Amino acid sequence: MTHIYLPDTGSNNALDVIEILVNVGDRVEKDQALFTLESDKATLDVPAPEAGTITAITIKVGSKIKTGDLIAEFSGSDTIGTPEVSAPVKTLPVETPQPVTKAAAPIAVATATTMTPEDTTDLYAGPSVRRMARLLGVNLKLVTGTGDKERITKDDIRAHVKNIVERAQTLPTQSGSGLPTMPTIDFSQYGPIETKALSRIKKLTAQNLSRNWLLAPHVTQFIDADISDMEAFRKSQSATYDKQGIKLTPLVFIMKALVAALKAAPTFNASLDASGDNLVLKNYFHIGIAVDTPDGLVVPVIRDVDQKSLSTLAKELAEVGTKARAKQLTAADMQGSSFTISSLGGIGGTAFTPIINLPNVAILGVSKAAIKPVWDGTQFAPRLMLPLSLSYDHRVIDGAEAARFIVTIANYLQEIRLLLL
């Protein structure tokens, strides 16, 4: 008898059971999906690790699950995965708990509250954990970890900053150590109301804007590019694309003219380590698209733009878009961006401020294309006219910078063959 456990699901945090694709008693084929889990952004299948028959099923459709536990009995002698160490499952892999062995400050509203002489207890929490903790400010001896043998998780720091916040709001205003909240309203008095939850994106989503707001400094510089001459040409184009079963999109010119303009400013294509004081300069150019699906944003990463064609680009486009309507994105396919574009062009309307994709630096958001009458010197003559809306972190670009930045994308897109130079 074969005991197959959870395996590794690249996430420290419970997985929720959305399907069981098989029975006790099915003869199933190796690699077969035998259950659907999802995550906060992303679904998942658990592949059969050989052809045989199901035993046992240990799981029931909502239950939370963990890498490394039990989920079914299989035909066969030897044991599939352990507790401790399992087979991927096409994701990224469960970080090694480490010792915490200098914790990052307190963040503000914690100070007066929180703050405790350092000891020299153990404390285990994956490299992810980490980070979001120095990101947040979170010193991780004051945090309690819930996880397997005491590890802190990612919701255990959550808990923990609602926690403070919460106190927080109980201490004087005028002290600048609390933070303002909507009052309760009973909104059936004025009418007919109805309660509709979040979804588990949009609040996931809401979290990480609410912390980009807050904790970079944002500004953002807009322009007009001229992309008469750029769309003529994917016009041109678009026949003999269209008989590969390609449709060329100008997002993809635009992450050409992106990736030209990162190369001659490197600062725009880089992250502020933990502490602040260092800039972590990146040389690859993978692009963070974000996608807009019923169930709320996401923003699937497009590695090596730099390295591929248009054609490329367009194909890779149309997967990850599909992939992410139907929630098969898996962590991997939205980590490691370099820099974000929000496209709201098929939508409409003129310019908008996107909030920076920590910890990215910048994020290009790009609106409607529109006629409009441009002086050429002599008269005005009809131009298609791209809003570009570039929202940057003030600690790390300043204005001079990101204007030259806007207006060198411009450039490129006005004039697409300075891309093939």
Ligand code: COA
Given for the second form:
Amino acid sequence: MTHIYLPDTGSNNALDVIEILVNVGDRVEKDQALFTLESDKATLDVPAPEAGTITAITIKVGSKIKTGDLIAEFSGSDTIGTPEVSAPVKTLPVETPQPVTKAAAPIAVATATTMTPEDTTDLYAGPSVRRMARLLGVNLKLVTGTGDKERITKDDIRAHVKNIVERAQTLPTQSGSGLPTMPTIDFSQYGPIETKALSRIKKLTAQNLSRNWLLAPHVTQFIDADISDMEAFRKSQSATYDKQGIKLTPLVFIMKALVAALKAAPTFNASLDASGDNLVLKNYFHIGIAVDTPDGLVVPVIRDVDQKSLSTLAKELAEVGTKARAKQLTAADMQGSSFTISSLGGIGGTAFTPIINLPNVAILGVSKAAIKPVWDGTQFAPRLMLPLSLSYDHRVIDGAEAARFIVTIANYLQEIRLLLL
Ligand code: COA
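For comparison with the form predicted alone, produce the structure of the form predicted in complex with ligand COA.
In what comes next, the whole complex appears, and the chain from above leads the way.
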């Protein structure tokens, strides 16, 4: 039987026992913390002098103890510590257990070993508790202390961790993002099925679209632009360009009208910075064009659209379309857009709500132009109307701005001579 006495703490004042970290019968390792004491300046751990078994604890939480007080009994060899209250450190055996932190060290020193992610120096927690938190990656600020003066104990950390684990286990329908996920369904119970793996592009696109849809509050504004005159002009030029192998589609006109509108409304040619506090306005006009390929959607970028002629844009569009379908686009080809167009005009449909290609703040959807009766003030006239859909990030853009922007695009398309001004 070995008596353990409180070694010299460097203070003549009594220390409060704030935590007892072991029970009678516990087998402890050398240096394992047994008790946590607190002075007005520091929190100290009393470590086990050697490996052994605790046979008695003679103090309890709330006891006030001084150097030399009997604190426990231990199945070990000789008496540990000293019964002499006033015995100085140098009279203690060499193997005398010392508090883990230097006795009477200021609490800031005691907590300096804390590696929890945030500053927790203002929290009541002993060194061993802090060590435990550090090992488990627990942020002490999130733990509710149930001890005296809301002191955080090891049991509090255990309860905190248990709570987190239980929540994770009892909510199987929650993904890491906290969003509900679909349950696994065996569709074969309803009829024959086959399973096809998604392409890498589709999986990446799915991730990006989900993120963009969740991050940006979307609103979509629609308009029908009268492109009768524009189409008449385009068709009048087509033959000439066809001879040069250039296909002048409505899309190049739309790109030009878009850039003119972006110049008039720079907040649409911008991105929110990571803090969400600033808008980064871009002085370049790089337009992403969504291209459907057998493997999925890709968005190559046509650079400096403001500086290029319609025929150059038409050539580049054809090139990126071919490259996309041949899987030859590089990452650089798809980076740096300041705005994006998704055109389904060659396919059909009357309108759709495109998802913003973040970090762009808006996207223009283009549907198939169709002849519609338009009231000209005295009668209905057949006009070629191009349906446009503008989805915008409502964190950045107000509804009135969006309406003005889409009207501006429609005006440029209706009267393309305005683009010359
Ligand atoms: N309304 C009516 N007709 C339209 C139109 C519109 N809004 N947009 C294009 N068209 C016509 C074109 O004039 C062309 O007609 P033509 O064959 O009689 O000359 C036809 O539709 C096909 O045009 P397309 O080849 O799609 O050219 P584009 O310049 O409109 O598109 C790309 C360029 C790169 C987007 C295109 O090559 C492509 O990949 N298109 C597929 C559609 C797509 O993937 N959209 C994105 C989906 S998210």
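Residue numbers count along the first chain shown, from 1. Everything numeric here is computed off the predicted structure, so don't read it as measured data. Throughout, rigid core stands for the largest set of C-alpha atoms superposing within 1.5 Å between the two forms.
After superposition on the rigid core, the Cα atom of residue 353 is displaced by less than 2 Å between the two forms.
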